[in-house]
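One chain comes next, on its own, written as structure tokens: the form predicted alone.
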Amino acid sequence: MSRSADPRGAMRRIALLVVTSAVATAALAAGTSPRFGFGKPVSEADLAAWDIDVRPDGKGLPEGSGSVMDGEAIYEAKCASCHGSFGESNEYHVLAGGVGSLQSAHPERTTGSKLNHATTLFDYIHRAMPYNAPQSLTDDEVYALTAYVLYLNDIVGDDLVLDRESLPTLVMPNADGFYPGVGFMSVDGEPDVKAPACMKNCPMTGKEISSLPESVRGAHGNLALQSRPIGYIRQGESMAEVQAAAAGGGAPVAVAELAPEALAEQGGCLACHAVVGSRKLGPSFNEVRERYQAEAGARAMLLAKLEAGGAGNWGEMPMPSVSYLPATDRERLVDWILSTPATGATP
């Protein structure tokens, strides 16, 4: 007899539900909250870790300050490898240029040209950058980087020092350029968050209620490629499925069929590491091979580093965990890195 067909089991579950409901009802009647023995109260420290947003008027800005000159040095060390030395971008979002072009026949949508609040730039850097180690920057570093990116866009001079008082006073070139009539997060000008939820007799066919305007489709490149490690975790996709989505569909390629360098590309490793040549955010694979190839226990150490992440071996820049890759793929990557010839050719 199956579990679902066990009448005694069903009666026990019903009885337990009735008792639980009765306890909760009695507690509510007595003016107390029912407790079920799990969870914990949210502490002020827990809330503080989440309460880091900065609003357009500057509310939420922390103490601290940073200059354009300080920002230049930090930018070269932690940002230029992805965004280019002058904000022109190597692969990621363009930070500078295009100011005043949004109403022209050839608009350039960059951080400098489209943001309507300087505090938004601080907020994003503070929460999400650098890509491989978000929230690792100090408040002073974020102020300095914000100042430098604004300088790259000719919005401020090279002698600027930003703090919580001066940042909200800056007027961006596109301060009055945002409007809701493009369908972005809206339905006929009304925010789609106010759409009523259907609770009964709901239609079986769906309809589009909000959409991105055509002007921003593809503005950030191939998002499937850029977010492959995140998607792998968030959506439970296999690397092969992410690869197929990035390629625009078609039959997925089994991960085992990927050459090691292609696996490193699909796994997000090459965003921070070159195979040979100059460093990006971390050492090239060739540097890793030369340092560890003859060292006992190097393979186990590198496998542990891929699984747990960490910092210290090559400087202060932390390396995030790549545990989203299956263990067999992490082993293939380490074996390839330790045996990659100096030319960078796949063995």
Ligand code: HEC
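Provide the structure of the form predicted together with the ligand, given the form predicted alone shown above.
A lone chain is what you will see next.
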């Protein structure tokens, strides 16, 4: 046992020796000398399901392979609805385009233009995509999708097949586009900006070079309702706004029950569903209503679906479980979906 590090003396060590003796035997057998020995000794193989990280040198890449050709179909089925068929959608992150533009006057910051190691693309798709069903892809599918996203960026040709040998050897166009921020990597790192602590007549003109653009005023709602209505300094864009908020002598602002549309927005439904109109990842709520409106038991079926998730009624893409929402909210949502008028207002 390593003892030198413990300043608190022998009593504690003795106690620890007693409590850890059982585990310590196992640990010693494995050649380590932990002070406490809590936690279960495991092998790297035990951790395989979690240990999926891939480094720039390729360490961590699994067996398997996938081609640009395979990737196309998988991408269309599982990615295009959010990222666009050509990786062009800026709904979330633009996956493709702008390669080589970063150092120009008009840099286009996309996944493809920024990417410095293809391993990072593999690692991320593997662990986090598709967004609605992370860690559902097979290793072959991840190889194929990595190849396909690179192809969408014209970084590779359409005949590429990737596996653990070939992937780390690919050189990305932006390979030299990153360097470590050494000054930020430790508390004694050298700062890049050095400002003097001038106290009198400092070189500031007091000239206003920017103020809140008129176009964004009001974008954050009524500021007077965003802090407590007491004190001689109150929140509000003007005295009139402060005054209006305080009408009634500083009464609390009731937190109104969210309207169903707002609840659907809050609950994340609208990332995948339109209220009326065409399909996004899932059917529009209007389509759902039209299909089930007259069906007895539809309410219970939909409530069960919201709780458990599942696929097959509209396509292969699964609906994720939304059991994170309180049951009452799920009920309100289903009742609203089943009664949304065909011309219902889009939030």
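Numbering follows the first chain given and starts at 1. Rigid core (definition): largest C-alpha set, two forms, superposition within 1.5 Å. From a predicted model like this one, the values you see are computed outputs, not experimental measurements.
- Residue 276 is among the residues whose C-alpha shifts by 2 Å or more between the two forms once the rigid core is aligned.
- Core superposition gives residue 286 a CA displacement of 4.0 Å between the two forms.
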